[in-house]
Every structure is written in C-alpha cells, then in structure tokens.
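Just the one chain here, the form predicted alone, laid out as structure tokens.
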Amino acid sequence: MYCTKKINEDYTWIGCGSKKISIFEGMYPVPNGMSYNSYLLKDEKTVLFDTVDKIVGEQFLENLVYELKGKNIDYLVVSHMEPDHCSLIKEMVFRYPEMKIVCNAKTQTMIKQFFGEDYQSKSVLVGEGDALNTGRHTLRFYMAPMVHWPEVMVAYDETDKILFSADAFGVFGSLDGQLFDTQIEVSKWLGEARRYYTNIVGKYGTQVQMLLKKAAALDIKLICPLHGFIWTKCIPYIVEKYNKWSSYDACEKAVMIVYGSVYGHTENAAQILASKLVDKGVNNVVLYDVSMTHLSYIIADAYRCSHIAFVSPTYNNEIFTNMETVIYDMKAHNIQNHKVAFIENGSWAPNSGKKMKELVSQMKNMTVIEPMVTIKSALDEKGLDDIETLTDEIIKSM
C-alpha cells in the first residue's frame, strides 16, 4: 500500500524508509534504520527528482504509481548515481518510455557504467546554472562535485524556492512519518545529522564549501535532502553546522579518549584520565573502546572535540591494531586541526606511543600535548602521576 506525503501544493514526497536496514553502505550501523527520499513534482511537466534503493524499490513503485494515477513521467532528475539513489532508473526506462533523463555528462557516464546503457537519445544534458521549465516552475542546476561524488549536483526550484541537495543536508535514521524539521526535536537528531555528514561526506570539507556559497546566493524556503527530513525552519541551524563542520573547526571545547586494552591496564589509565579531567573541571569527556564502539561514531565525534587523547598497549611491537584502524580512518577522513595526547603501554617493549605520533603527525595541524605517557604493565605511582601532569597541561590547552 502506498505512503507518500505532500510537501506543498505541486510537490509529493515519495521516499521509503526502513527500519530493517542495520547498515548502511555496507559499513555504517544505523540503528533506527534509514530513509531513501524521492521528490514528484506534478507541474505542465511530471518530473521525477532520483529514485530509491533497490532494497525499498517495490514501496517506492507503488507510491509512484499512486501519485501518478495514470500520467507518465516527463523528467528523471538524476542528482546523484549511488545506488541508493539511481537504481531504478532502468526500470523508469522501461515504464515510461518518453521519459528524458535530466543530468549532467560525468552522470551519463555513470550511467553506461551501471546499466550498459548511456541513454543518450533519452537525456537532457544541463551543467551550471541552466535552467529547465516545467509549466509553473523553472529549476536551475548547479554541480556539487564530490558532496560526495564527482557527478553530483543540486536543483534549484525558483518558483517554491527548494533546494534539492543531494546527499548533503542528509541524516542516517527512518523518518517515522516525520518528514520536516518542524515535526521533530532538531537536538535530538544533531548527532546522526553530524555523523552522516563526518562519515559520507566530510573528507571533502573545501567542496562543501563551494556548495554553501552556491546555496548562500539562493533564497532557500526548504531543503530536500535525499536523506533524512526536510529542513525548513532549521535551515540556518544546519547551514551553520555544515559551515562548521566543513572548515573541519572542532564544535566544542571537548575531550575524545580513544583506547584499545587487552587485559584492562590499558583501559584503566584512560578511565583514570577521564577521571582526573572530570574532576577538574572539564565535564565535556567522552570514552570510547576501539574495540567496541564502530568508527562512525569515533569518527563524528572527531569533528566535535577539540582533544583527543589517544590512549594505546603494544601490539606486535606496533600499535593496538584496531587504534590504529582508527587513527588510519581519521586520516583518511581528513580530521584536522586539533590537540592530541599520548599514552601509551608496553610490558618490554612500550612503543605504541612513538607508532601513534607518526601517523598522527601526518594529518594537518595537530599539536602535541607532552608529556606522553608510558606505562609498563601496569599504572604504579610514577604513571599516576604522569597523568597528573598530561590532564593539567590538555586543561591549559583548552
């Protein structure tokens, strides 16, 4: 049974959302499952803007079907060729036969390259600031290359004033039949909204600040994300986090402490840190173990704190393996511009500490608090003491 929404007078929601859906891109958990949102614009001309995944391929099809009641597509607006968003297109071929396909030319690659079909003959090729009229409404396109693939781009609805932006703006998380910010508590969806944007799209903070310049010259009354609720009364609130989050400037005077731990040494000293810092005055500490929180998470929150405390045993002579699977992903994530501490632990040979440097000293302006800690087995006095003076000198940091 169909279950669409209508945005306003000319524009329906036809997504699908799912809470049987544990990971996303094969990578990501999303515990309160996620939404894959789908835009009809019934005008002179039906327009489609992308399609859904596969997985909630049949929902979407008799939504659309629904809302058609009969007509045929004119338009499919390709924003974006992830699968999530584009796997249907070969079906819309197949159904709506004079459909055209409205994207750019790095898109009709793309599109060969899944379907063995380019389309040509099918597609209305657009690039910067053309613009498509479709009756009452004129959209005009402007390409957001790797926000986050090289062929994306936004649409601009200068009669409604909607942005349709892609995977930016988006969210991990079902909408639970609440599609606009005004229906929620924007708070309580902050983390999963900073946790989409550090893991999908943040390695590319300089291109998502070319997109907010686009976006800043538009009067924008919505945002339609694929992702995630549409935004409207929040539209400053999350513009600015973007703007945050994209210059890759920590969110708040915080401390992150990572730790891997064999046997609980490890893990005791990083607790101990936690402590000393907490009753010092620094309430804004967050603990997480390599080894049993996902690196989304670590990862989220590395855009959040402006420490990170990385607290480490000697594996093989090398760093604890999965700390440094975190510290590999933060580099590859591009996370920047914060101060970092050491501990490290080694029962013969500590070297973890002198490992974690290195990697770290390959990101972009990280500072070193000293001293770094180095336990042997287990915290004696001395060690307690080290950490003493590491938690004063992350507190003049801060």
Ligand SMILES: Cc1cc2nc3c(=O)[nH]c(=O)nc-3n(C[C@H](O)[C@H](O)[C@H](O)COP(=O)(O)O)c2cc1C
Second form
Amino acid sequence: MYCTKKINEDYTWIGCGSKKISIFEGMYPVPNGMSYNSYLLKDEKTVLFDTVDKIVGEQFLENLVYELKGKNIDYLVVSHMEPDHCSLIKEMVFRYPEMKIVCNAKTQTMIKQFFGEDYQSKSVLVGEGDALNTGRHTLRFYMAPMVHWPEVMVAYDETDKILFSADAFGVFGSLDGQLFDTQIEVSKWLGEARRYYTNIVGKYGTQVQMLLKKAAALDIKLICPLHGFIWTKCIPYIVEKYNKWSSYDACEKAVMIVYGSVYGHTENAAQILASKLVDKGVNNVVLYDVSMTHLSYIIADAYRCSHIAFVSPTYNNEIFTNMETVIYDMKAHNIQNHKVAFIENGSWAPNSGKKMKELVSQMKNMTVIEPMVTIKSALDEKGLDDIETLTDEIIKSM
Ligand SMILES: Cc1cc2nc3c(=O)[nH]c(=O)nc-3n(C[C@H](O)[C@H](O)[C@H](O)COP(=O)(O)O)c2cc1C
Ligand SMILES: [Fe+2]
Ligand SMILES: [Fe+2]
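Alongside the form predicted alone that was just displayed, please also present the structure of the form predicted together with the ligand.
All chains and molecules follow, beginning with the one already shown.
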C-alpha cells in the first residue's frame, strides 16, 4: 500500500525507508534502518526529484503510481548518480518514455557508465544557475561538486523557497512516521546527523563551505534532503552545525580515548587515563575500543572532540590493526586541528607509539601532547606516573 506525505499544495514526499536495512553502503551500521527520500512536484509539468535505492524500490513505485494518478512524469531531476537514489532511472525511462532527465553534463557521463546509455535525446542539461520553469514554479540549479560526488547539484524552488539539498543535511535512520523537524526531537537525531555528515561528506569540508555560501544567499523555508527528515524550524541549527563540521572546528572541549587491546593491559591504561581525566574535572571524556565500536562512530566523535588519545599495543612491530584502520580513516576524512596524545604497549619492542605518531603527523594541524607513555606488557608504578603526567598535560592544553 502507498505511504506518502503532502509537503504543501504542490509537493509530495514519496520516499521510503526500512528498519531491516542494517548496513548502509556496505559500510555503515544503521541500527535504526535507513530512509531514502524522493519528492514529487505536481505543477503544469510533473517533476520527480530523484528516485530511491532499489532495496526499497517496490514501495517507492507504489507511492509514485498512486501520487501520479495516471499522469506522466515530465522531468526527473537527478541530483547525483549514487545508486542509493538512482538505481531506478532505467525503470523510470522504461515506464515513462516521454520523461526528460534533468541533469548536468558530468551526470550524463555517469548515467552511461551505470546504465550503458546516456539517454542523450531524453536529457535536459543544466549548469550553474540555470532555471527550469514548470508552470507556477521555477527551479534553479546550483552545482555542489563533492558534496558527496563530483557531479552533485542541488535544486532550489524559487516559488516555494525549498532547497533540494541532495545528500547534504541527511541523517542515518529510518523515520517513525514523522517527516518534518517540527515533529521530532532534533537533538536526539544530532548524533546520527553528525555520523552521517562526517562519514559521508566529511572529507570535503571546503566544498561544503562553498555550498553553504551559495545557500546563504537564498531565502530557504524548507530543506529537503535525500535521507532523513525535512528541515524547517531547525534550519539555522543544522546550518550552524554544518559550518562547524565543515571547518573542522571541534565543537567541544572533550577527550576521545581510542584504544585497542589483545589481553586487556592496554585497555587498563586507557581506562586509567579516562578515570584520571574525570577525577581532575574533565567530564567530557569518551572511551572507544577500536575492535568493539564501528569506526564511523569514532570518526563522528573525532569531529566533536578537541582532544584524541591513541592507545595501542604493538602488533607485529606495527600499530594494532584495527587502530591503524581508525587512524587511516581519520586521515582519509581530512580530520585536522586536534591535540593528540599517545600510549603504546609492547612486550619485547614497543613500537606502536612511534608508528601512530608518524601516521597522525600526516594529518593537518595535529599538536602532539607529550609525554608519550610506553608500557611494557602491564602498567607499573612508573607507567602510572607517566599517565598522571600525561593527564595533567592534556588538561593544561585544554
Ligand atoms: C599478533 C601479535 C603481535 C605482536 N607483536 C608485537 C611486536 O611486534 N612487538 C612487541 O613488543 N609486542 C608485540 N606483541 C605483544 C603485545 O604488544 C603485548 O603483549 C602487549 O602488552 C599487549 O597488550 P594488551 O594486554 O593490551 O593486549 C604482539 C602480540 C600479538 C598478539
Ligand atoms: Fe550520495
Ligand atoms: Fe545518499
């Protein structure tokens, strides 16, 4: 059965989600499922804004057919070619042969890569600032390269003042019947909005800043992203968050301690560091075992916390593998501007501290807090003193 929602007089949400989806894009755990948004404009011309992932394709088609009420689709606006929104393009072309695909030139190349043909005769190519009139509405297109793919463009409805923001301003999680930010407690979703942003688009802060500048020049009443809920009342709130995240400005004076441990001794050191920090008044401390917490949560908190302590055993003369993955992923996500501390462990030739320092030094503007603590197998009185000193140095640097 169809399940759609009216946004206003002319716009309808025809998206869908599912709690059965547990991994998004083969990578990210989504314990609350995932939602995929698609929007339908019924003006003199009928416009579909993106499709959905084929995983929820059946529901989407039911929604679409119901809302079209026998009408044709005149335009399909393709914001970018990621299959979580585009897997049904071929199906749409097949079902609605009169339909034109509104996209930019880069998108057209990718349509060919994915579907074997570029539908050139069915395409309306648009570029920066181009407009499309649909009757009562005028849509204007702005390019947003790398927010999240190179060909991304957003659309702005000048009549209703709606920004179709592609993947920007999305969240992980499937909705529980609500669609607007006024119907939910936004602060409860902030963690998943952050984890979504930092992991999906976090690497491209500069490009996100460019999009925010373009958006600042528009009068926006609604932001309709491709995942999650529609932003209305909380637009200033989420734009401010995006500003912080995209400028890699850690929002909180906080210490994230990430550790790996085989037998528990390195974990013991990490817990003692956390405990000493809290005892000395730093309450904003989080502790993550790199083998127990998916790295997407660690990446998200790295954007939130001003300080990161890396605590790792030596592993085949290297960094503990899962810890190494976390640091590589931080580097890949352009994480920068942090104060960092290191604790290493090793039973015969501790070397993980040096290796972690080398890796972290490849990231921008990371300030090392000394001393680096070395443990040989299990913490002794000297190691305990060193952690005490490190705690004080971390606090001094806050
Ligand atoms: C697969 C493996 C490889 C290791 N490689 C090294 C090494 O190259 N150098 C070293 O000093 N210790 C090495 N160790 C020993 C651990 O680093 C050491 O026992 C450490 O104290 C473990 O801390 P934990 O109790 O937190 O697991 C290795 C241990 C394992 C399981
Ligand atoms: Fe995307
Ligand atoms: Fe997406």
